[in-house]
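Okay, so here's just one chain, in structure tokens, the form predicted on its own.
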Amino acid sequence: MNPHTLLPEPPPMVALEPPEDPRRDRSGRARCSGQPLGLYIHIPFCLERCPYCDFNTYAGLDHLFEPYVDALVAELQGWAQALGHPRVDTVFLGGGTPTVLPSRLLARILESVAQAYRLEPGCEITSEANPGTGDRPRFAALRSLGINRLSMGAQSFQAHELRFLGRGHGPEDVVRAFRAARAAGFENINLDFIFGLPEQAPEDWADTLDQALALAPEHLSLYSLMVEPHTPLFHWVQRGRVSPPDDDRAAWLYEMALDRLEGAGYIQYEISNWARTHQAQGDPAAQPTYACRHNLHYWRNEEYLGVGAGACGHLCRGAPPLAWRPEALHGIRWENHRPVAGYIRRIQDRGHAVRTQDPISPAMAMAESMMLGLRLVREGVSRERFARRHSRGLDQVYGAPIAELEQEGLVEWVGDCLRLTRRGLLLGNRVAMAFLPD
């Protein structure tokens, strides 16, 4: 079984000819609980894509970078004028390569993202970033404009593992990128890699892990090779032109990870993510100081504005003053139009770029909120805030489910918090499937 399958795919979505207006609600009333947002931005440019890359990015469109950060401003501020100018915490700029952007146009989004929503003092603003030889340069520009974490794209140290996966750097050039961050003044550097390739030795994956940690990044991301429908990988796989993953291997090369990471003293906070830490961890579910506080958001079930083509975002219905009630829709989720030219036309014409929504009703956003939740392994899902959030108790929604994967020895309680166990980590299927709503 895959260990990194836990996340489930987003409901179907509704598309809606023509979408009402996601930033308000029936009565004209802006959307949003009044807590801070993450805010995602996505850039969907790359130099080049990667065989097994199923995101919403594309190649020589160069000519479109200049209208297409008109229409993301535009966007931006339609949305921070239709919720209030509401407060952000984090701020991810994902992509593709947001780093293909020349940096005037990188610090006009940024820009516009400080003049239009009210930052929280030490907001986590992240970039993602590719280690090949375009980027060093470029680190000390994206420092200035204020970007105080980076995520780079390393993926193996294995050569021949990056030819497979169609990057276009080598190993050594994923060392001198993170010297190159380092001093560019990076305190917060997140790499990620890639295991579970057709046939991947495990010495290969062993000498990735001791490569990586021999760099000392304050967080590692690591994610099980994935075949997504409509991308050259499964074409190959369909073809037999390439094995298929093994989930099998996948997992012994995953508790390989775990145990080596540990041992390194990373603390492992979500089922493919570590991160080191400040503070002692006396209490079992604190988050290391490391830890993606942009991507707690989605694991936390909480509210994100995702702005760009083909963003998703989540708001929740009502004001801080609107108790929860247990028949309230609670909240709407929605993607915007994917194509950037037909994104580009869609902001000018409409305002807005929205292609499909979801309402999501009381039974989903609980499932949501256990599936996602049991993804932070330390933090897991407490009584304390499912009751608040949904004003049900959790024993008395998921009782029974809960009751057969302890005895399975997938979870465990620790304290107020269900947590899945080392068992759990590997057969995530199971423990999502046992949520989802009839």
Given for the second form:
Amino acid sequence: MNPHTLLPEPPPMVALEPPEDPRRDRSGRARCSGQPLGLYIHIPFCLERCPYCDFNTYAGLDHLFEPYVDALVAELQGWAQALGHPRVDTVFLGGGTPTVLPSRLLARILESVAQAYRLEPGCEITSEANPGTGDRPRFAALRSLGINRLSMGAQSFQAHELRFLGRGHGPEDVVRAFRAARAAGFENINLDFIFGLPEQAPEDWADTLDQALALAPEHLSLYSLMVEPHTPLFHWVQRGRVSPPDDDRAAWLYEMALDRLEGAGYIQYEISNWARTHQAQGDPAAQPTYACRHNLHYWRNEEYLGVGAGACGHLCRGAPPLAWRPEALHGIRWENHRPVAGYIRRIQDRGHAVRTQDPISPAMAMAESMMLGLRLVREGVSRERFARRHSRGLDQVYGAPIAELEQEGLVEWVGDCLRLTRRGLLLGNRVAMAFLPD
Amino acid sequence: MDLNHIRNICIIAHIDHGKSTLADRLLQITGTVTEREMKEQLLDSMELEREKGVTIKASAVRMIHRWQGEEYAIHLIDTPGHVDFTYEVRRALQACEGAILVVDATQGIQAQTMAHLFAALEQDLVILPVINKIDLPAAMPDDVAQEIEELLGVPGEEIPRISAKTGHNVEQVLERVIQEVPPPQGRPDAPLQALVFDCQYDPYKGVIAYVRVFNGRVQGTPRMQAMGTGREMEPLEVGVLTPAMVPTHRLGTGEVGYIATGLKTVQDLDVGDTITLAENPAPEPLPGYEPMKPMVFAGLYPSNPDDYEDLRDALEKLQLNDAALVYEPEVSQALGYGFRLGFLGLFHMEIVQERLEREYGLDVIFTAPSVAYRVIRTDGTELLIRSPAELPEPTQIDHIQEPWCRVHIFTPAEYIGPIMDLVTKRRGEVKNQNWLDSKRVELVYEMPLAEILVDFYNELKARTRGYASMDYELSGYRPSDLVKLDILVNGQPVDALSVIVHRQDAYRKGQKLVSRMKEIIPRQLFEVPIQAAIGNKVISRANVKALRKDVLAKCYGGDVTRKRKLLERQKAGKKRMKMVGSVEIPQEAFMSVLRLGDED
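Now that the form predicted on its own has been shown, please provide the structure of the form predicted together with the partner chain.
Once more the chain from above appears, this time first in line as the rest of the complex follows.
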């Protein structure tokens, strides 16, 4: 296929002495390791909007399912062409609720991924799913498409909390959906929960955790409720209809979860994420076998593609339609146009929907490595990885802020790795800020 | 122009009663300014003035009007409309023989109307009352006429009822000016005596003195002298204001115009001073001159210490146009290098603050305003302090005196109770109560100046639904039981938060300040005690709990740029705070001393 049918007029590329291979710096060292990419595919549709959610998703756009998938396929093919059919080791269908799409449309998406990209053996393919809408045949259909990991937005096991969160499902639906997914052959399942709801009772949270652990999912994500601007929840809080989440209470609930999950054999590998291990329980060297490999790409400041309305990507190389600018030598982050119809039209008209491009300077790339890497509470940021990625020493660049944070008890060195202390877990912003340029 | 064809007038009015609109109309009718040139409220040239609806700096304009076949030069001198500028108002009135008293037909006489009216009567001005805004549905011209008649003895039916907005009856006002305001007196052959009633800085011509020639005349640009300060000057030009400066090479007796003095800063020439000729000086200056006396002081610091030089430059520039503003360097342990500023009053301070932020784009911190206290030491010597930091050790103090003022409040009678309550809470003493008519009353109090500095006017307005108006004048110093209230953050006194308060208020204010600080100071990585203390005695205490949680729940691929920007903003906000010891204090904390209201 001629790439120009997809990307008719790439913006002019301005290059200042472009390196031979943009993945390598002038001394020939690889910037990003040339490792396989993560691939994120955004499905911006939901049956209904939840009042706390600020994701780019819409209810009532069923008539756009078909043209949207057409556009996705075109965008997927366009990037594949532009990047020379790169290797991909994780695919993540996020949303929105990907499972609102009929199976044949999901199949079209995944088939075009398999055609245009070189999927690595054992590639992790995740789909988000809603406990309210899944039964066993449906999950079996997903499984047969090659999806091997499910992430379910359970959110709570308390009926009144689910009502407050505007979820269409009840506690029993979570159990039912989970069992249906297991029966359909899913051996890697994540459950999402939200804590720190206004006035949330600790015993309710404890009960939610207990019920979650009873299901023994491979992975758990526990998110402190954030009041995001432009959401109904935000307006409720502003008008005093709902009391704002209390940070002290949330901190307490979080620490409660830390203890319970550790006791149940889950390994916390990120601020809000826990995974089970294959190794024996209590083994100090145990690795979080079921950590989400797709998300690890993000936190390790690696390359990923984002396709779909409002999706974001990060590449360390230039590729149309991204303008390769001298200041972007250390990478570009971009975001696609967010509204669905506009996204489709842009893909149809010019083959891409890139709305903003954010060139990453060397200083910014290092700051991002810290901001993201320190979220990985076990592996942290290692001197070795930092030096390989940025060609500079971690101590040389950030010696002073690290010393200060150590003194405040927020970070610690464990061998070659800098990571958050238990206290630092709850003060991650303080830590991340210290590395951002003034 | 001979004296008989000159009239010097001003317009006096309460804020918003239509002074500027009437001035605009007069300029239009006399053809001084064409429709096309007419900007709204032409005389209020500064943007800030237009926004606040008040005149800060006086200016003057010459209008030529034909009446009964003869040409008259009518000089209209604009007066500042606020209590802080009483001295400037008086000098402007001194330059006139008559005053148009504008009263709003919907509101009647207000406190500043009275204050300015009494000032005008003191100068023996002929008062021409007019009732404005008769086009408004709420106008009660007959009631207002009755009020004026009782006050001035002018028959109510003879008072012109005008609408400055529509121009209705405004021409009549000009005729009354020519008929009723006497022409200036003065001896053309006597030595020059020109009253400086305002001065401004012009970037091309230096300091411009706005003058009224009482005796003698100016011909060409001979060497001159300011009699009060003795400073000599070599003027560049003289002329009249139309309102643009038009050089005329001469200014005759009785005329109003300008002298481009050749001076470089407005501090070199005081309003109220008399300019005479260096060669043939007048034997004595015109009466009424007083050097500027700032009454209110506050510390001013750049939010970012790197902006210190910029702040100094900005103050220098501001001072070019604001002779009442004084400043000197000051150092605070908490805020670093800054300045101590002196103002005529709280309103003046607000204007300076806004101009610094608006015109110079500077992010600044003002500390709580303070009055000038007089400290009598045990050895009998006296010390004038303008900042709590200057207060000597308690053992060296015999007693402290603070400035008091006489406050006049005009209000509908139903608000007497709430006003009384407000005033007594602020240590006020009732002096008098004069009924203007059956519904409105003038209340006279004596109060410490410090008590009206902070939020008194807003509180008064709030308690009277905006109906009350006030004016004040200083009435002298009185001994007072005052103490210095210190605020300690994390065990360290923060000098910029100290205030001098009356002993009986110390406990209440200390508690309030502590709880305010507790709200404002963000949680830090450790617990921060906040204390209020008098000397070594802690009178109130609260703790800011340690920060427990500050972390983003989610940060995934779609979020990186957005979350990074969020953290960048958070970091910038943190940077704007002041580090006192190891505690970050937001700038608003330093202003919060200003908002220690009377309630709760």
